[in-house]
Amino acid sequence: MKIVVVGGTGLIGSKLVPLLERNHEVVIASRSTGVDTITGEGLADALAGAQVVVDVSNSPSLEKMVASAFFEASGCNLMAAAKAAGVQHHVALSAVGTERLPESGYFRAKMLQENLIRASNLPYTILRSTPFYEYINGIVEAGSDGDTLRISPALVQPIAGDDVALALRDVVLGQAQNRELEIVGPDRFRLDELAQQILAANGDPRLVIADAQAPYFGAILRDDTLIPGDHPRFAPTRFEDWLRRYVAQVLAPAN
């Protein structure tokens, strides 16, 4: 089976590609391989003969206009090329809570991407994930205010990037569901608690302040905004285990 991975050089794509390459023909579609979903350059050649397309690409910016322009252009070009190539299954990675964050420009752009997929008449599966452990540093820094960080205390069930890639592999190799699925980590935390843990691991002395009005990608979170529905898939990797490896692999060599 030929599988095209759009954004195959990113965090999740680079983890997914080796899982699929073991038994299938995999084409990485990214600017580095001559494929540009914004202009459409190289798409037809990349998708020729493909049975499945996996879109794990992301906007180069979280800013509303940039993200909307990216997902609209990329989505329209990708849907058209997939239809022309006779693709049988379109798989896309999205985020848990996307439909509950309309005040966030970035999440409105993600909803635009989802709507384009649903309206395409292509067989599809959208896998919505909770925030990746690997992105917690970035979420924390977004709340930086000098020597303090103001972080929402909303609940979240974060997940390891490796577990997202494994779930995507299973979706790719399965039948199109024509609906949204959810993949989440095994444990729930409050965002401010996660911030405290990652700062401690980094040896960062800044103070974390729980602030219900602190924005998350430009939106104010309710307690349950980022919580999955009733029947998500639970990933196995616990945050404490991931954090231990993060300290050993990323921080320790630098010390």
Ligand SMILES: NC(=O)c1ccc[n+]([C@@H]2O[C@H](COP(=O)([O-])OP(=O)(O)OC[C@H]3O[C@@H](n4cnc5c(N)ncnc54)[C@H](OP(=O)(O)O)[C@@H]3O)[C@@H](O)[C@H]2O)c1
Contents of the next structure:
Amino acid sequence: MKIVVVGGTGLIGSKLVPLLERNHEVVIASRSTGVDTITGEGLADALAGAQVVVDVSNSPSLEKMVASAFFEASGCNLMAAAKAAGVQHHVALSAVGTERLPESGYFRAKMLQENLIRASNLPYTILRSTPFYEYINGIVEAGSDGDTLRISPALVQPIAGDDVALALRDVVLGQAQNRELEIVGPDRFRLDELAQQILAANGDPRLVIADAQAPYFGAILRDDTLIPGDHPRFAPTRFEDWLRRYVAQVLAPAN
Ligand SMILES: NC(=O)c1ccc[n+]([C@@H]2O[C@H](COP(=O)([O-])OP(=O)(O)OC[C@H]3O[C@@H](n4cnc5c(N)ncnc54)[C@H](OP(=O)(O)O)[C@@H]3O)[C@@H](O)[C@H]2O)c1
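Okay, that is the form predicted on its own; can I get the form predicted together with the ligand now?
Shown next: the complete complex, the earlier chain at its head.
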């Protein structure tokens, strides 16, 4: 089977590609491989003869205007190219809570991406994930306010990027579901506590202040905004085990 991984050089894409390459023909489609979903460059050639397209691309900026222009143009071009190529399954990675975050420009852009897929008439599966452990540093920096950090204490059930890639592999190799599925990590945390744990691991002395009004991608979170529905798939890797590996493999060699 020929599978095109759009964004195959990114965090999740680079974990997914080796899982698929073992038994399938995989084309990595990103600007660095000559495929641009915004200009359309290289898209038709990349998709020719493909059965499945999996979209794990992301906007170069999370700023609302950039993100919405990205997901709209990219989605329209991808859907048109996938239809022209006779693709049988379009898979996309989205986020748990997307429909509950209309005040966030980034999440409105993700909803736009999802809506384009649902309206396309292509067989599809949208996998919605909770925040990746790898992204918690990004959440921390977004809450930075000098020497302190203001982070929402909302509940979150984050997940390891490796587990997202494994779940995506199963979706890619399965039948189109024509609906949204959810994937979450094994444990629930308060976002501010998670932020404090990663700061401690980084040896960063800044203090996290729990602030229910602190924005998350521009939106105020309710306690359950980032919590999945009743039937998510649960991933196995615990945050404490991921953090131990992160300290040993990422932080230690850098010091
Ligand atoms: N971070 C989280 O916690 C989280 C949680 C749930 C869902 N998600 C979703 O997961 C998806 C993947 O995230 P990620 O962190 O793996 O992304 P990432 O590491 O930022 O990678 C983005 C990929 O998109 C490619 N790309 C960017 N612009 C492109 C263009 N115009 N044409 C073709 N490719 C382009 C990049 O390659 P080039 O630069 O070479 O083009 C790169 O391969 C995103 O859609 C995000 O919304 C993220």
